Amino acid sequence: MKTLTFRKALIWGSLVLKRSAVPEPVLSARLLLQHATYRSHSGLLLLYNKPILPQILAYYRFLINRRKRFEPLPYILGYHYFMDFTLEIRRGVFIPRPETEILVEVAIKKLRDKKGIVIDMGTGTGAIAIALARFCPGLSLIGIDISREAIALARRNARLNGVGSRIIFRRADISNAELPQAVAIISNPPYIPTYQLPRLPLQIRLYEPMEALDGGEDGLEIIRLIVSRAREILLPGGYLILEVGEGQSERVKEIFIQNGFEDVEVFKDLLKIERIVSGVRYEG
């Protein structure tokens, strides 16, 4: 490739990604060029008509080729924005989605003035626990995950966001982890039915950990387990708040009620999909 200006390099990258049917090719190309140059969007604009250095172009081409193979942007960039803070992201750990921000918003409304322990089951990057530690000063958080990579990353993210002393992260299996009594359990569990996994977009099924997605035959296997465990763990008046898949809310409500939860509520995400189910475990 001949010497190009930054603007022409951006156009080239966008066209490569568009031809490969990568989602949002122009945005992807711009973010990757910013990453290659260590510039903000406004900083990149100042370079548009200047020639791009060969070493920067070579790195940019490398990044474009990774994205061309549908590798998710957060894995390439190494970071991801969640709520109002930044998370480090690594391959092998599930990338938090905007829907989970709705889960956190519901939890904050219910727990803002509470004191006690909240357990984040399947913590992944630590996003949920970190957000609750930042917005709910009376809470102490425990994040558990079966993945060593996830726990190591969650600990790092908590330190980077100034809440490392407020959260304990432990590698543990949800089914048998020894956990203290808690005022709430929050989780974004795996909820994709196994048969649907091959239909997921390429950038998900080729790169993200299937154990963070696979909810069993009907997608509710892990949800049933969490609800059952919540009966043992929650203090009287404690909340269980779960993210669920599209079309699952009614069945999850039934699981809550069958396990003795009351005041069961459903909350919609920004696309008006019933995404969050919450309930209260009263005494008796």
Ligand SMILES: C[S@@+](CC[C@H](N)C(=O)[O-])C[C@H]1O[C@@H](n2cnc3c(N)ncnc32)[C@H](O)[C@@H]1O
Contents of the next structure:
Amino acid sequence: MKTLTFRKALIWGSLVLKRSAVPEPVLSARLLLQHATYRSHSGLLLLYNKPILPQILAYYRFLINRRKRFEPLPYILGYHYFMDFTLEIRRGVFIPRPETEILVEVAIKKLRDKKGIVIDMGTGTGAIAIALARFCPGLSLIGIDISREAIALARRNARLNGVGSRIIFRRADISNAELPQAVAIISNPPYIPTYQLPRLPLQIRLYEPMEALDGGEDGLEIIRLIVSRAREILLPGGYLILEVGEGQSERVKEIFIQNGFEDVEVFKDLLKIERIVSGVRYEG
Ligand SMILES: C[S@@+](CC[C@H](N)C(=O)[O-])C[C@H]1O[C@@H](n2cnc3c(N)ncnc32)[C@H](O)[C@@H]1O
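Instead of the form predicted on its own shown above, give the structure for the form predicted in complex with this ligand, please.
In what comes next, the whole complex appears, and the chain from above leads the way.
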């Protein structure tokens, strides 16, 4: 490619992504050009009609080629926004979704004035535990995950967000992790039924870790496991708050009730999908 202006480079990148049917091609191309030049949006506009340096152009082309193969933007950029803070993101660790912000909002309402330990099961980047540490000053958090990469990244994210001393992250399996008694358990577990995994969009299927998505035959295997662990771990009056997949809320409510949870509630996400199930375990 011969020398281009930034504007032409942006048009070129948008067209390449559009032709490959990448979602939001113009926005992706713009964010990648900002990343390649370390510029804000307005900083980039100031360069619009200037020629782009060959080494920046080469890097930008490399980024566009990654996105063209449907790699999610947060893996390319290395960061992602969650609630009102920024998380580092790395390949091999699940990218937090907007629905999970609703899970955190429900949890904050219930736990804001509580003191004690809250456990985030399947913590990933640490997004949920970090948000609760920031918004609920009386809580100490424990985040567990089966993935070594996730735990290393979660520790780093907690430090970067100033709550490193409030959260213990440990590599452990939900099924047998040794955990203390807690005032709440919160989780966005893997909940996609195994048979649906091959039908997920390319951007998820090719790049995100399968152990973060695979909820077993009916999608509810890890949810059942968490509910049964919650029965042993929760203190009397303790909360269990879970994110669930579309169409799963009724069955999850049943699982809660069968396991002795009361005050079971369901909350919708911004698309009006029943997304969060919460309950209280009054018996110890
Ligand atoms: C859907 S991701 C959620 C990550 C993060 N909490 C979030 O909301 O962005 C589920 C996480 O559970 C972890 N996980 C899956 N099975 C697990 C198990 N048996 N024990 C512990 N963690 C598990 C995965 O590694 C993944 O990080």
